[in-house]
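Just one chain is shown here, as structure tokens, and it is the form predicted alone.
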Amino acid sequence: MAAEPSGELMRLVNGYQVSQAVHVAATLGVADLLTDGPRTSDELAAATGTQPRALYRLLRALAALGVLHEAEGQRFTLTPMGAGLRSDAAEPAGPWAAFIGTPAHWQAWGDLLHSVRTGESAFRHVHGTDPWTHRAQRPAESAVFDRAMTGLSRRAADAVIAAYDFGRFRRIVDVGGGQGALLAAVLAAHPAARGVLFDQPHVVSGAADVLRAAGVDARCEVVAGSFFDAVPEAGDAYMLKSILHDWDDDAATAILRSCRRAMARGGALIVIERVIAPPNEAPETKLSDLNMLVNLGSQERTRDEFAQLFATAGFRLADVTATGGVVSVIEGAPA
């Protein structure tokens, strides 16, 4: 029986109890505490340092929301939702949940009337500073955001490298690719391909070692920089995952120049990115075009707003292909 529409309102309403529910848990590392089976609620807190009760009261939250089930005896077990949350699972939620839960991120979303009422940052009317200036003077804060991004591009590695042909490029530009984790992913599917990775040198300083648990090092060069003054030369295919959604349509068109300039002959750009749906579809690009608003005053696009915004950078939008997750590949080429 379908749920009344009132009570389907109150569950989104209630929504961010379980943001908070699932965050907390990941924190705590829950989910890996019971990798090798159940436990109670109290040896879980011992484990955790928490107060039995309150523990308990959240686990079994968690259970009738499906990301744990509970058994006699307060004994708790994965369900194959809450096995996302371990530390070496395929397809990482539990970096991504420990991000979002934090104070900064989260007073951000409580202010998003301020970005409605004027098309601005709440982050920064809440901090007084954007979110990347905000995490580089919190080193704490940073690897949080760190291990998310890396997260994050561990679940959409395997569907990107299914849906595209990435063995036709000798040389992989990464710019701003963090800790190296889709392009590790790309190199070990890839052994001819050699690869450059390109972003902050406090974020690039965290890669050796996603790149040497990958068996890639040895093919992969750690370059820091900005992206908004060059990047690596001679690279024929360059790669931008999650970059250009965190940047309005001047600086967005700027890192794409710097591509172009640097770009061999016949070269590749490669963006990774959500594409907003038609109308009424897809709600969680929707939902991300709202986040990139509240944290940074920058948004999500149309398969259009990107043609347009190539061609402003000098190119021409070739493809876009579906990846069965939530991010495309667009692809351009030199106009």
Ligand SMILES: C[S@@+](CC[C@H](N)C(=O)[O-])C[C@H]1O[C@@H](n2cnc3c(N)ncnc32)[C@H](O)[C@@H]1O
Given for the second form:
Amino acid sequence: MAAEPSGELMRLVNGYQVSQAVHVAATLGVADLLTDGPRTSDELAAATGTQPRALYRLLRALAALGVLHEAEGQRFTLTPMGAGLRSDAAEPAGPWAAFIGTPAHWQAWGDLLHSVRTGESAFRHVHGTDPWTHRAQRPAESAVFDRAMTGLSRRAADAVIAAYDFGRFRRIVDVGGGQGALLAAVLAAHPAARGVLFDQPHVVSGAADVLRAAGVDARCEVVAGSFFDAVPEAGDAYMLKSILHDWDDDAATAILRSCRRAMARGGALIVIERVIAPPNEAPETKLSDLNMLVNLGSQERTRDEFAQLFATAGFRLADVTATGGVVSVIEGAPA
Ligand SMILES: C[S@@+](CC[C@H](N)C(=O)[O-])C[C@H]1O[C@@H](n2cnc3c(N)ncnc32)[C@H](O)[C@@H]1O
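Any chance you could show the form predicted in complex with the named molecule after that form predicted alone?
The next block holds the full complex; its first chain is the one shown before.
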């Protein structure tokens, strides 16, 4: 057996410290405060209302990790990596960083052992309910999560649009589309298409700004509801990004059946998700799978598992397109 590369295991073991350090910097908005150039840690402490010495200790740790750069006089700048935390980053990581350290999510991960022992959601074990119900009752937490989803969809959008031809569709229904970041990018890239954004009422109520900023609000209807009841009808494309991985097979089948019932003749099912890779590859996807277990008692799926799920719901798996990013486009057609 090869010797352990020096310190690598301990870096993995202590990874929680890095997560929380980046989370705090994101929550304080440090990256945006550095947009116009270097600032001292004292200036940043005054701007963020934090204790100067403690903030300096956070910033120097982030500089040692390559997120910031520290120069003479405790002056800090963003590195190219740290620039991904700016709110105007093309592929923003800040909203996700702001979410992952929030108490409800962090505490659920703190009970991973429960999930591994039982196969059940640690979130439900810790908080007594599922994340959707928890957030529906807590608007501030819901807003942090919705921004995180918008950030992740912005990160994925260019690669998805480059890899998959949405140009043949006229009415694209985004099922569980959050606040519309991906649908807005698809509609912006395809001016002849119209969209329908569908999600829970308290989620779509925050979508107008995202759609307006992309200049697609006139071509996009916004509909509130539950995909377990029904989804908007007569789309020729039903897009589900990061939806099926939130649910077990029975619930995921019910969502797909809702799409099947509503779909126009010859319509397409466009599932955008991670696909579990062969053994020893793609840790990001396998950790996302654990994230699904911890939060929802659900899972990421292999290609074969998607094919099986599609078949149960009345679709056949037509194609899987890698995007070069973390997600793939898994296309289904009515069976
Ligand atoms: C992981 S997020 C993905 C959001 C978006 N598709 C994206 O990738 O950015 C899952 C979405 O499912 C929505 N959702 C959960 N339960 C739902 C329900 N019963 N009906 C409709 N949407 C639901 C959530 O509000 C959330 O926006």
